[in-house]
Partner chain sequence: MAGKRAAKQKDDGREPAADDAAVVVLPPDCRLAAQAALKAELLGVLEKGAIVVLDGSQVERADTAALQLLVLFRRELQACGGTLDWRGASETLNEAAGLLGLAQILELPAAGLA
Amino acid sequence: MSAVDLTQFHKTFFEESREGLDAMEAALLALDSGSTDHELVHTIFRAAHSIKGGAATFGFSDVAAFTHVAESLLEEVRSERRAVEAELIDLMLRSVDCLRAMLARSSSGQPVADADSEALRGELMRLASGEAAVATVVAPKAAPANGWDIRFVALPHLLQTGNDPLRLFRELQQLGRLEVRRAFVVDRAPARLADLDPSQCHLGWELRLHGAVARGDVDAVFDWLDGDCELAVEAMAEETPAAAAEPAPAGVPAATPAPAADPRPARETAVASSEGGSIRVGIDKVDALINMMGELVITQSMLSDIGENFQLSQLERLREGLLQLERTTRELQESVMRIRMLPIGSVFNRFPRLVRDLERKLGKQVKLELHGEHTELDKTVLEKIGDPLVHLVRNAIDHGLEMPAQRKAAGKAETGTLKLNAYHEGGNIVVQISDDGAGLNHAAIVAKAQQRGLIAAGQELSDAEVAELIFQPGFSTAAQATDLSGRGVGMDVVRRNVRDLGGSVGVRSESGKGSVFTIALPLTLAIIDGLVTAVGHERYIVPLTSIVESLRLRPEAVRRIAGGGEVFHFRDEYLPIMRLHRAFGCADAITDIERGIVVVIEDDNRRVGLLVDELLGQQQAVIKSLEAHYRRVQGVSGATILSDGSVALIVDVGGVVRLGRRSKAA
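For the sequence shown above, give one chain's structure in the form predicted on its own.
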């Protein structure tokens, strides 16, 4: 009898272990010093025990050894031989972080244990044996005698998040002498130069940072790149003269020639785990899907019988069968889409730990309130909304909420309140991040905008216009850069990421009372309700949620402006006209304004009028990626197949609005 290949179960083990760590973290955060809540302790113990058992079964001995020591400590707490203390909770939270990193290395085939995990395991063992662990708490962060070896591999989307490898290298140079041991192109890069996308990064570097630099200072440089790169930092081995390379010149590190083959090809761990993930589906959703399939089989059988013996007398029966097919297909579609819908609570659950860590780091007191955790949205949207929300929560605590003494002096409670709320509104999901802090500093924002030349000196701005300034690329009012803010990477990245999901983000703020950031997202990225329009011989679909109104214009209602642009008066403002036949090069299209139809579309409270030939009707569109099968086209978010088999392009409303506003400004 052949042995069972256990590697087929590895993916399930990693997923269940990560869920177990999430449960451990949530229970630890709910556990107070001196607590006697046995259920919370049992939850933590069971999760650790399950991870240890799975790791031992599948041969991940380093993970099993680490978890065994943690489990021994938890057993002492569970049997009431050890009291719950703040130091123990902190140590177990650090252990959860360490296990996450070990599992990530295990899943990508890298060495699992490192200096940090071994040092932390030593702390756990000393505490379990009764020795004082206080002296060892900072040991893992101590600087080595020589420095650090750093392997940094950018994931393709790194540049799109506003990060720049050269900026990171310059920050490392401020810590010590930096040299580039090797620079290389990862094996996932396109083979042909013509296929390269300039917005993507396919490079990796092996760096060496010389000097007595604390590990925490190195980690702080890469703090904003969570999920955007593959990173390994190890204590530098004793250096030999022959191995030394040329130091990097000031400003830009020099790359040494890469060898013919990379013995350690870069892995797409983060990307693979996202794209190749799985979904746990409730049995009720599976039952509904099976029922719909049964209805579909019955309808198909009825229509097949009519087709084989068709007579005019059966015309009414045929019509009824087609109507039944339409209803069943729609219900089947909705059932399938519900399978991809997951509660946003899986994203919200990361914030109690983040808030706790930021409280301690900044010396602030924060009460976190979560509402609407069961609100569901598409898995793809869910995976990509996490990072923008992290940015907003960090900014709310760092910039919005005041220090306890400041709040007390202002007549507020010393503990600030941060609320996350999710709810459905129309065809969108709305996520609000609100705080009761100081609100936006209008004077500082205006001063910074004038300094950067974004507005003229003395220019009067409304509250909404001032709030809009914080979304400008690289905009920051922080006097000093920290690992939380002030590096010019933040709100512009949040808006860009949300727009990539077809959503919008806005802010309302009141001085002394706080701010509310609102993100509106589509429930799913797979299907949209759209208005089919004709432009020449082509068909374009405009998402219904972005349409304000459609109208015909008389020639005298249109005004020309400098640069050849056109505007028209619409509800107390002048809107630019975007001629789609010019933007997309459509032949035989209507060029006279009075013969065409102008569709007013809106994105982030900015409007543009699209000139089309005619409106053909409303239709649900199944979105197909144009970029995956062809290339990215400005102003187009995807394509779909119409009922007659022809292809229609889906208008990227955000891109078209920005293009139209730029033409107006010109």
Contents of the next structure:
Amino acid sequence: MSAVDLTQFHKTFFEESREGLDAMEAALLALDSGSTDHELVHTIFRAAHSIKGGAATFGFSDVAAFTHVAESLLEEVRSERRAVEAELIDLMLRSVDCLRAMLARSSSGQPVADADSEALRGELMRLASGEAAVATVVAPKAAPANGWDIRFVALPHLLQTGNDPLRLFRELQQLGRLEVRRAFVVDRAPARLADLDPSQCHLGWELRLHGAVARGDVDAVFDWLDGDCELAVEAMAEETPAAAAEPAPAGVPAATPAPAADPRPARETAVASSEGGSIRVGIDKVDALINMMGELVITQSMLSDIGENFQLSQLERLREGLLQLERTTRELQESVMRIRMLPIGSVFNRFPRLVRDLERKLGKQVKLELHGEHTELDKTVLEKIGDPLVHLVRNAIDHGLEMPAQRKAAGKAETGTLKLNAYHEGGNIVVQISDDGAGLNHAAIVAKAQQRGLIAAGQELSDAEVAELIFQPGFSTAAQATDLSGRGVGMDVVRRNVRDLGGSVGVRSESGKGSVFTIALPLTLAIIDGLVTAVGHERYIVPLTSIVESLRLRPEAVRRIAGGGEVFHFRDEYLPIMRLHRAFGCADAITDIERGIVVVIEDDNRRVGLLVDELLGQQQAVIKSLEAHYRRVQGVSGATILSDGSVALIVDVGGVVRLGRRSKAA
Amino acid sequence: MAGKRAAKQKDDGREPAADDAAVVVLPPDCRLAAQAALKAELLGVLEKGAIVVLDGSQVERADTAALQLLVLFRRELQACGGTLDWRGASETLNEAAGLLGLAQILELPAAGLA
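Would you mind giving the form predicted in complex with the partner chain, to go alongside the form predicted on its own above?
Below is the entire complex, every chain and molecule, led by the chain shown above.
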């Protein structure tokens, strides 16, 4: 036994356990919403059982002990000696949260059992075997922490993200008595006031939060500050633990784990991925890959056969072989890419729970509808899209949907509907979060923007412009601040995260009818299908997905407008012509519009016509970052290497359309 | 926004502000957007006086950046041998400074004295 190093299996155990917990949670939520399917109970039981078994095998005795109690309770349900009651489901859901936290701590080598888990274990045991058990359950070490010591040092850019320690401390105050043990100016602060940039933060604090506060609640306050501060939270060292030894009252923590449950696992996965995360791949995808590989080997041997003793008569066969090679390579590439693709359902799955908890906390009624869970996204994109989505969902429920009474008064159903939808559109994955709530509060946003000096007083704004305001850094209509959202951290972070992924986020809102947030994400970050065009001696690649049509214009179709711009008539509208040679400064290019070719491109429903010399063909381009090798260039999203070894630039459609529209407006 | 020496001798019975004391009145909205101006003003008085009197009685809104500015101002003022006096501080300012644990460093008077 000792010869086997069990630690090598730990990672698998953690992964499987997390999946088990996800399954448990989903089944619990199904039971909660009234399902009577007995199989659900079995699912929950099995998950608990295998976590217990694994934990015991790998020596995580605290996890095993905890799960054991939960399991015995579940066994009673399974054998129908106990009814499925709301209290039980609640307790089990909290156990799921608790186990997640315990597993996260085990995987990072921290002590596993803490005050929360022991208190919860006490509750489980009490439920399992009657009230009498309480006294024996709570072992001395089981005392909940009396508080937390928090060391919080702001990084310079903290304030620029819209986070203000003041607000964070206020939130902490809601949890318990907050004592600032020490506030200090960090060493990197400029020595002279003259050198201080007021928007940079150079303060740090040692705080103590008194009271039996769950760790998760503390973490929730600092949620979204990842990378904006240095943070250390430790259970308070001294003070006698006896005073708070009784388990926390059932009602109080029940509402709170929600914010805690999400950030933590997310943060853990981030850690895991940085140390070389793993991915689970369906066997069908692997089989497809092996198939492709087989094809490739066949093609290769055929080609080398031709090459051995080549005669001109075999030219046709050579061509055929090359064609086949191209096809197989493309398919192989697609199969490889598909390995990284995971269904977005894995992200959506956390929402039923989030919604349920928010509903209870806010006293709202929400019906969650999920669509398109099978839409696949690149794993990297998927991992990073979770937090922004959580934020949008929280916002929608907190700010968007009204209280049942208000809804009734407005003639709507008391239960609000929150829809999450994912689908393909062009080369993008689109994720939509829509609610049938009150919509954006036009007046409040404008007032806030004026107060912040973003717009001048009395300035008239269109709905779209107002919607755009909420994406400004630090913008939050603080009047409606709650502990869920409205910390002033918000949509700008969402937009930043989405932009980091090469995507875009926008909002459409109708007063009284609701809002729709739309996130568009690229399918993959690495390869695009492009049209190679020639401009002078240069080659430019236009992403295929954004091309509407390409055409040759007759001279009379082109109109000059005041200011030197040129437009042409295209399907009921006039589009500006953007001369690529002029925009990018290419010599020896065709300047007569009727001799060149106009490629109509579209971004965000806006179109422009690009004038190029000629079209050379369609090609897949592996995107190389221009920024990494040179610097950012307006209108260019990257570069690629063509088959002849030369470099071609990839046209940034969004940027070019904006440029073109501006020159038309000018 | 009040100038440097705007309210020089409005004696509220607390501040024995000497004649050469520079007075800076903190603006009602003392948050990040106002701080470039405030910083310039503070820098101005830093060169001048040994005694700087801050009037925080009008502050209706404050943030961490504001308090940080004041803390760093006081630090530099002390380093130059100057002293900081308060002609009053609003409840908002006191609450914010208290919450951030900076009230003592800033030697803020309690609200209501203003």
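On a predicted model such as this, the values are computed, not experimentally measured, just so you know. The term rigid core refers to the most C-alpha atoms you can superpose between the two forms while keeping them within 1.5 Å. Residue numbers count along the first chain shown, from 1.
Taking the rigid core as the reference frame, is the Cα of residue 179 displaced by 2 Å or more between the two forms?
Yes, residue 179 moves 2 Å or more.
Once the core is superposed between the two forms, does residue 56 show a C-alpha displacement of at least 2 Å?
No.
Is the C-alpha displacement of residue 413 equal to or greater than 2 Å between the two forms once the rigid core has been superposed?
After core superposition, the C-alpha of residue 413 moves less than 2 Å between the two forms.
Keeping the rigid core superposed, can you check how far the CA atom of residue 640 moves between the two forms, in angstrom?
A shift of 6.0 Å.
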